[in-house]
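Below, in structure tokens: the form predicted together with another copy of the chain, a single chain.
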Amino acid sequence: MSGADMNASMGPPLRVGIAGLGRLGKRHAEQLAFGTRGASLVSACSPVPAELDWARTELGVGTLHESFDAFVRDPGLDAVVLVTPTSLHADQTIAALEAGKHVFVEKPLALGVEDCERVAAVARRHPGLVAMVGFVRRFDPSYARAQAEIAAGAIGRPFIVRSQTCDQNDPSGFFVKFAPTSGGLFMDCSVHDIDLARWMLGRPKALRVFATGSIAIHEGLRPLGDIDNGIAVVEFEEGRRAVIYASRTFAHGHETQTEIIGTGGKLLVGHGAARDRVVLSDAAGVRHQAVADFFERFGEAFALEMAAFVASCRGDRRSPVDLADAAEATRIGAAITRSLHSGQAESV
């Protein structure tokens, strides 16, 4: 499938601006310019003059702006996605609400939990528009079809999920520069883990985390206090755990896998994490290629995700994901960074 919700009604489309056009704001744009139903991208704002262009005139985008202020109070927008860096998600976010616009964020929504409660704070005032966090990975059909299995009893109680995200290894260290910003290795990966584990857990409370790790390759880290391998450990109530692993130093390509732990079985999701269908068979023995990052793993994914905002703004669905459950994955998050650096269990 193309990934649009091919049984959306008709209708005016959603006026859609879109902030931030990096690599990941790239492909949101281009999927709300191109593959998704009943939304048009109409406006778009960078502070870098040849991304703008790049919307102008690959995707013929008629709005352009600079500013975020300008951008966010257009009244011919109905609703914007924010590809930002994470330090601005909180402000924005609570700016486009306070002007009357559906807002989709990158996750994280921050870094700090009581930025996500000033968000929720704001949203709780502006009931009637959508406010949704980009935990994309719970738009993807394998993922999708886990927690429905998980919901239908498939597995028994689910007690125990292992979770990971990891990368390919860049040599060139490129991330290492993002590191100041990104909140650290599991603010920036395993968000997306604490949030899947909760979501088959059945969303229960968090009480203490363990978190370790250290660093394989890029040494450019440690003065940051960062790593680039870590494993972390969550306690949640009534005896459920989560054990969850994030690298960027793989060597065969990125691997993003889960596995769900029941008392009547288990589900894996992305063992193996092969880029297409096709095995060879040589001297070198058996083999097939792993896909190369998030983006080719969750292609399909990014159009569903954007696909559920368009049509949950349209009155269409409710909104699939929470705020509430993105400041969760917040204070988990930075609960699990504290134990890396204390070295000791951690209260969430």
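Which structure goes with the form predicted alone, now that we have seen the form predicted together with another copy of the chain?
There are no partners or other molecules in what follows, just the one chain.
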């Protein structure tokens, strides 16, 4: 057991409420209800009655709200977890902080830099409250090891990151209906890669971006101005660069992969999307099974992320992801989206 886990197991539990019980929200809720030491899931909020029924019957949550305002003002809550549409993140985070609640909010913090700055201003007025953004890959043991190796000088000076977030194709195109509020492919998926690139490169300032993309399968995205495959290049100060690829149409499974190139070597995380270490060779060829989705790939990281949030709220550790990093990820993601639409390089 880690030191954070040991500390989180002492004293009264942190009383946590969750807003948003969609695909990822249910995963977070299950983790809080059954797997996070030092936390008790006591409340849930959703405008969908069936989701509230699920929270009651499957998780034993006793307090249920359809109204976010009533939820966030509940004096029986110490902290809230927001897994709601991105367009609501900034205002809901502000409401939670002003109600005296610690906040975990899924990425991205907001679709615009101005909204990120509004959140940061309110957070500064409440220095005793934790406001943490869900950049889950920072908690993945493999990515954490890679960053530690870089910090120790294992590959010299890092100067290029190549990173991708590629989902297995869903023929139903479920994500199309969320496209108007997701911010588009780059903001929805590549914000993770943007944050990783800054983390691995030492948090350099971004100067300029260029993006291009296409629709390979899901034509329903076209009238929304979105794409299902895209490539972006980010130019940072001191000659550092990131090349980012995002896709919603991979045939074989979910494939997150990052390569960091330095003056003395390189690191590669996630190559091949392998589910396990079994490689099958037969008359049909040589192959292995791939992870199906982002939660299978990062299940452990999601658990560690929530444990870190709870430990931060309880004062056992400092919040490992700050609002400034979240604002920079949004700033770069927004510039990439502008470049996609303009067809030109855009300043950040």
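Since the structure is predicted, the reported quantities are computational estimates derived from the model, not experimental observations. Numbering follows the first chain given and starts at 1. Throughout, rigid core stands for the largest set of C-alpha atoms superposing within 1.5 Å between the two forms.
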| property | result |
| --- | --- |
| Per-residue C-alpha change between the two forms, residue 69, threshold 2 Å, rigid core fit | no |
| Rigid-core frame, C-alpha of residue 277, shift of 2 angstroms or more between the two forms | yes |
